[in-house]
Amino acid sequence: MAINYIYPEFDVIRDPNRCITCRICERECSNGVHIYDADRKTLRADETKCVDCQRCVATCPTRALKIVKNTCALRENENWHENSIKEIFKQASSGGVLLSSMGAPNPLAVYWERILLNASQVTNPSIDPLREPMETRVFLGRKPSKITRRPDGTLDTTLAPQLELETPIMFSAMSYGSISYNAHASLARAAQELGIFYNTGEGGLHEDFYQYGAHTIVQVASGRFGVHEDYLNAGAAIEIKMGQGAKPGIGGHLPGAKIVGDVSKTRMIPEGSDAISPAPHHDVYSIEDLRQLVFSLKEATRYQKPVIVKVAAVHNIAAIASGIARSGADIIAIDGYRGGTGAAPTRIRDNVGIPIELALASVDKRLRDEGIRNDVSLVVGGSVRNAADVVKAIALGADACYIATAALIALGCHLCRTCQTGRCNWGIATQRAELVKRLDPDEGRRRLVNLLTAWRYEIMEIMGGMGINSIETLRGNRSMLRGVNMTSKELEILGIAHAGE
């Protein structure tokens, strides 16, 4: 018999004094952790299958269950960490590439936590957002760089197509297939109620969701899944996905097990076939090629919709963004190193790319230095976790933020990091009907609306404390930021002073 070198990561603790053998945990666990012993009329657990999704803990009516980190550990070694050894065990056993999901968990710098915000005191009074006007509305798209007049002397107020957001936050790309129908329904309904936008991801748009088109961003990725004329015209904007933060430089892969029913129909590929997006767009090998694609999409939509180009945050991101700004794109979306995804090669996720904070600051500076900042809007994502992160991003130069992992957590995600298995116990990253129905779209909509409503109030409170009454005044206002626990080079790239200066 082959030896299993890896001891279970979690222990399932069942209190026999509380357990009433109702078997709810057995029914609720899609991983088969809980097993009923009919002879002894008791429940036991196979900890090797536990991913710590906490579904059994949450649904146990008597609070008889706890999932705890297993204390059985390998010998300490500062070079060979326990996780590194376990990964070698896995690859020696399977011969496969390691897959992971939901963003890089490595203990690298989170610059949001090293940036502090300023507040007004005596000389510049603060503003009470409950009693005074506070503008959180933003418009994304190309802006004029100067005032122009018509031949008759009147102001020319013509603008390129814009996206209007009541709050500077949008739901980032998550494809139908990687997440469930009910998850998409939750995002679409919430976006409509909040006056913002959600992104289809690269899986096309289910026909039921065309009704939310005024609040939808449709994505065009290298696989062109679900892309056709009606799809392009259904949304309020089109996003060209060149890369994403969790896996820069490589394509996408949705396993055939998730290509079922309406997912197959929406993506326009056969059931059971793997949906593989190539690493490059095979018609884009230069900025000139990208420009051709941008204007092809504008032509297909009669120049009525802004075009977004999404790229991963990499070391030469400022130069890349400069080229994109000249390609005719209206908005640049930058996805940082800690961005989440349904599945990414672990080595890529944990080692490729740079933090969004540094990427944003360098891009904003480059575009300003070249005098083309108004030619595009900047949207950033990749572990934007709360309202303070949004405020800091805008002060560093962003026009708005994308959130995805935060939205999924609001829907019930417990970051168990097994999205790629398709057995999400919370009905989010799955296509199994019995699991999908666990997520109520109306409840999901309510929770998402609550989350962003709370964030909007917090954003207004923070801005009011700064003495700022609009997002436009906050954008790129780095004088409101100070750094702590950073090197002089980090402060230079971020363009902020150290705390106390």
Contents of the next structure:
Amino acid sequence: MAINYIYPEFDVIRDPNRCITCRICERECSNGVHIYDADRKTLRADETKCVDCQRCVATCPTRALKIVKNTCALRENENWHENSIKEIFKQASSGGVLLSSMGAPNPLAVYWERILLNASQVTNPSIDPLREPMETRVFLGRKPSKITRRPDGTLDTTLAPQLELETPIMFSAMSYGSISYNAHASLARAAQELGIFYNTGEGGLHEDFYQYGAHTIVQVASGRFGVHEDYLNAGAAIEIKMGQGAKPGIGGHLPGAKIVGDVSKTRMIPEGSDAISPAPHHDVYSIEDLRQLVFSLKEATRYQKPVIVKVAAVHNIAAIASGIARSGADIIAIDGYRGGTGAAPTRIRDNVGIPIELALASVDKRLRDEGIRNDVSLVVGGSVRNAADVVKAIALGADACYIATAALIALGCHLCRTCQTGRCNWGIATQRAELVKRLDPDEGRRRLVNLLTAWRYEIMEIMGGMGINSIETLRGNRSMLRGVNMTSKELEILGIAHAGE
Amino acid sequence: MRIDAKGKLFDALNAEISEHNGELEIDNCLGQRFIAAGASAKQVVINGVPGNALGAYLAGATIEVNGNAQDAVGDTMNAGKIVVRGNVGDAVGYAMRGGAIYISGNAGYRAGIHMKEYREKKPVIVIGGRAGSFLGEYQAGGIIIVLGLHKDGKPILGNFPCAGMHGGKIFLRGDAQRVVFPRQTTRRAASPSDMYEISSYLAEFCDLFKINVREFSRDDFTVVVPNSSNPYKQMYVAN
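Could you switch over to the form predicted in complex with its partner chain, since the one displayed so far is the form predicted on its own?
What follows is the whole complex; the chain from before opens it.
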């Protein structure tokens, strides 16, 4: 047998004084790390299989377990990093394209961390959200840019269809197939309770979830899985997925092994067959074609639903967004390069696209310069990690944020980044019944509601500190932002001043 | 009921169409898009040339066109029937999951891309003449039949058919020796059971366009099928 060059990434430390050999770790680990030795009546570990998901650590009743980074290291090299070497080992032994999960872990620029927020001092009063009204409700969709009157002189008050959000945050697209039934149920129930929306992703809508339709965004992607008349009419809005921040320019392959049971039924494809989403929509090769797809969806739903076009943040995003705004779309969703995924080629995930902060700032500016900002709402995602990120995004010009990784973390995800294996011990990125049932959808709903309730309060507190009492007043209010550790070019693109200015 | 489409923009025409179920006849159609998008309960006859995305997301309605049709006919169609007495443009039956499209003439580029089937839903496209390049890319199910009844001497298919095909079947009349298929597909002569599978579609085609079935019922057909329903399985290594 050939030598395996790759040494296990983690050490499983078991404290023999604490371990009571209850074998819970053995049952909880779908990767088969923990093995009971019947002769010695002890547990041992095969750390080659460990992904550091921390499930065994969390479920060990005596806290006897610790997963730590293996200190066995290759000789340090500032050019050939350990990861670069291990990736070559993997490819040299398999001939395969490197496949990764979740957002890029490498040190890509996070501009949220270089932007600081303003607060009122002396010259204007701050507002305490506990004693004064504070508006976090937003409406997404095309807004009229001028007042029109009917022939009889009365005001024409007809509005394009809008999405009404109690908090400017939505759960972004994750398909049933990439995540479990219980994860979808948690998101759907939480969206309903919070007065926001979750997104089906491209996997179709399970028949059990049609009841949450008023809080559902249904997605139409290049594979058109599960797309049919009832599906289009079931949701509150339709999202055309042109791209995803984690993998701009490429399609998706949900392996046949995950197309089982209800996933097959919901996607409307046979069990065991790969679900291939082509890289482009083969009926969209131009803005004119996009307009055709937008209007075909509007026609099929009789103009009752806003249409969202989701794109990845790429180099010419401002021009692309301008085109989308002119295509008849009601909402543009932009996904930045740190965005998550259930599986993407590593090289694409870690090298393609641009940061959402820069994309957002340049799109908002371009649309305002062209006088078409009111024609669309802007939703941004791609690693929005907390309430401060949300506030900064809105001040840079967003109408709302999309979160997905943060939502999964609330459900128990520990970011072990092995979604593609389908063996998620937390019952999220898996279709195995015995794992899925570990995620209780009501507990999941409760945790998601908690998270966004807390974020909403933090948003109100931050806004109050600025003396602002509505999202409407915060949106595009870049005077509330200052930059640190940035070049003048970066500040120019973000449209903000340096701290101290 | 008859609708005169003359001078009407697509939204006005489609609003009118959506209000009426049952039989409809549209005269003077000239490029109006999205006709009968998502329609379920109607039979529409169109005299003239309908615009792009005719019968997109079709959910059971029947559409008959006396004329040519443009791009994206039956895009993401789910059930129903579209009959075109003429040629169609590009991307006919894109991502179609059910129902049938019968075209008496030729089809443009990218016909039947990502067609798929599920249980009783098995989409069919029958093209009387020839088809352009990229026929049946990513095909995941359903049947595409190209009869090659065109008389202009051009080949029955353009270039690069069946890239990424992982389900379904393509039937071509004749031996199609000149067509190059990708490695992940197999080309073979149609067996009697293959021919039985498409006999009702051929019969309907002949019935619709008044062609004598015998004209090609004894001809040889070529069948193209994918070798695997998991074409990318071996492509990746976990990182």
